[in-house]
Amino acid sequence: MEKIVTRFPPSPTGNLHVGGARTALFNWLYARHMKGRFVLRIEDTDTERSTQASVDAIFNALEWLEIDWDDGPFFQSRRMDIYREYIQKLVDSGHAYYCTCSPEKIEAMRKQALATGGKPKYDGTCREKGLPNTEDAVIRFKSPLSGTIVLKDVIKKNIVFDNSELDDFIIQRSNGTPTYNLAVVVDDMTMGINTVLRGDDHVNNTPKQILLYQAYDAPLPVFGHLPMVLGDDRTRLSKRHGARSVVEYRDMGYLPDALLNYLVRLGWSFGDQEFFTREELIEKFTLKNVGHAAGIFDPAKLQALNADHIKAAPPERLTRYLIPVLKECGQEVQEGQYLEKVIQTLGTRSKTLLEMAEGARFYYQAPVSYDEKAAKKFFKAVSLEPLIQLIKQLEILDEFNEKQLEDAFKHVMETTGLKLGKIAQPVRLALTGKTVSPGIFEIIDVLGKEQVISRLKKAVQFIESKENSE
């Protein structure tokens, strides 16, 4: 069996967004599942809109998603000699011809066709003239005037196109640059691409591309057109639906595996399973489970899935993604056991890494102030005795394990006659500066003896100062 070769060919005219990322993902997953090759090609022939910043943004997004490529990146702008060679082959074989019709003349013929109920297309004026190459000439492909083209689509099934609907489309502009359809076909042929998976907005380009393959006497790749990703109002996905560029999701604290998991489910299924690891996706992904209906993008579902991936990820894996987010929040941290223990306490309560980073702040910075409402409620004179008693109990501990901590709290409860809740909330506020946090014993275990006692003493001083001033 021939090795599967897929490709992802973004245009560098902006950031990589959800739709493009999903196309890259489907091609990458299929290549990896089939143990084939995945090619990255940058389609940068639009010199006015293509930028290096966009190229860099595409690379950054794919690298963050951990979508790697086996060949490339190839740049169309560096392949002009190849395109010219293949265009000349079509001219020499009689499949293409020079056309000198002016834009004004072409617009007039299209208007005339519309006026008579026809298709607004080129009427073939120069088709049989045998014109030579001139400075203002374009090159057109000589499309068949009758018959049909059958697109055998592995997702949409057979689609039939009537050749009479096509015109003699341009394959080279007057400035010598190739058009999209020509460049794509030449690239796919010369790069050995045998499987083309792309959005179904490309369906109408496919009959022209099939004609070019046939003119070159080249085998057709397998075509599969993916259903579109739409907003909740079933219109083309945009920022107003909550969709953002891939790097924005990274900066918002999403995990790459969560975004991949969500994107693959916008058009592909495996029974009722919703949660997939990257390894499971590679194992299970096939084209037969790609659906026909458009996927509806739901930011809330994406966030819920992100929370599931955060919960499921081992702390040591999360550190690589959390450290940059912590640094953005002003926390310089290092990999290691301390950070992993911090993550363990926050993993079940964080929907995003931004939430986790915010929740982790008190682990790295002692509270400089306390939540005002909480301080009024829990930092009262009655709280002094249990806090002082707890400090004494903690200071004499030779180990700081869960059993000894529980014994210390039990001693304070027995001495003061207070229940755990009455002691825990002032302690929580002293350690974190707020009343919502992971479990009190978890916090104490992570912070360690020295930091816990220091923060408790600071709280005692705060309460004493507050009581003295009232």
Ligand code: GLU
Contents of the next structure:
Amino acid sequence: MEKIVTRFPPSPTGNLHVGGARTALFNWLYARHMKGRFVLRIEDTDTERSTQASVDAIFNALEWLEIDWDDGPFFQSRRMDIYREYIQKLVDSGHAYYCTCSPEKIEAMRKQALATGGKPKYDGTCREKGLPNTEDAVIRFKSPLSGTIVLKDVIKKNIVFDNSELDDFIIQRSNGTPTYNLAVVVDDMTMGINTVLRGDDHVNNTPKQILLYQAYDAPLPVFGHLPMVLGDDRTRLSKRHGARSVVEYRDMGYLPDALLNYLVRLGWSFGDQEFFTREELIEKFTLKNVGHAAGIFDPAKLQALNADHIKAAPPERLTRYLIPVLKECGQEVQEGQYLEKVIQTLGTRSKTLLEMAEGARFYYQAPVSYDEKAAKKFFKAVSLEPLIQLIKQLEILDEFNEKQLEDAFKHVMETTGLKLGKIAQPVRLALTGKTVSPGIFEIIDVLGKEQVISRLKKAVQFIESKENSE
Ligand code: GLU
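Starting from the form predicted on its own shown above, please give the structure in the form predicted together with glutamic acid.
Next comes the full complex, and the chain you just saw is listed first.
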């Protein structure tokens, strides 16, 4: 079988948004699943709207998503000679012609069509004139006047278009640049793309592209049009729905694997399985299970999935993502065992990496103050004795293991007659400055003897000075 070659051809007119990322993802996954190739092409012929900043933003987003490509990036702006050559072929073979109708004339045609309830179409004035190339001429494709085109879509099944609905569309503007449909077909043909998966907002372009393939006598790729991603009110996803660019999700502390998992599930299913690792997606992704219905983007579901991915990720993998987030929060940390242990204690309690970074703060900085309400409640004279006892018990241990810690606490409970709950809260407050944190034994184990004792002593001092001043 021929190797599958897919592509992602974004127009660099802004950031990569979740809809675009989903298109990239489907093409990438399919290429990876089929052991084919994935091509990246930047469609930057619209020089007014394309920017280098958008190109960089797209690369950054793909890099963060770990969507890698085998060929490219190709830039359409650097391929003008190729388009010119292919346009000339169509003129030479009689499939295209020069048109000199003025914009005013075209506008009048449009108005006239609308006034009579028709579809605005070019009326073919120059079609048979055999005009030569002149400075302000455009080149139009000679569309068939009758018959039908069948789009055999692998996702939507067959869609039939009437040729009479199409007009002689422009393939080269008067400034010599190719239009989208022409450039896409020439690129896809010359880059060996045999599978085109894209948003179904492009369905209406496809009959024109099929006509171009036929005019070039080139084999058609397999087309698959993906249903759109919608907001909860079933309109196209936009900023209004809280939709964001891919890198904003990175900045909000999402894992790329979670976003990937969520986006692919928006238009594809595998039984009722919700959670997939990247490797599983590559293994299981086929076009057969791509859905026909639009996916509704649900930020809460994405966050829940993010929490699941954080929980499931091995700590050494999370370090890579957490370190920059911690840095962003002002905390420079090294990779290594300490960080991995920190992550282990926070993995089940963090929905995002931002939450995790926030939760990790006390592991790197002893509390400079204590939660005020909690201090009032737990740092009282009665807490002094258990804290002092615990310091004594911990000082005689040479290493902390679970059994020894339990024994130390048991001893304090016995000598003070207090229950674990009564002892644990002041200890937690002493070690973290807060009342909510991972389990007390876990914290002690990570912080280690020196830190724990020093923080407990500080709390004792705090209580003593508070008691004295009252
Ligand atoms: N540049 C087009 C877009 O961003 C790509 C269309 C296509 O996949 O053919 O929508």
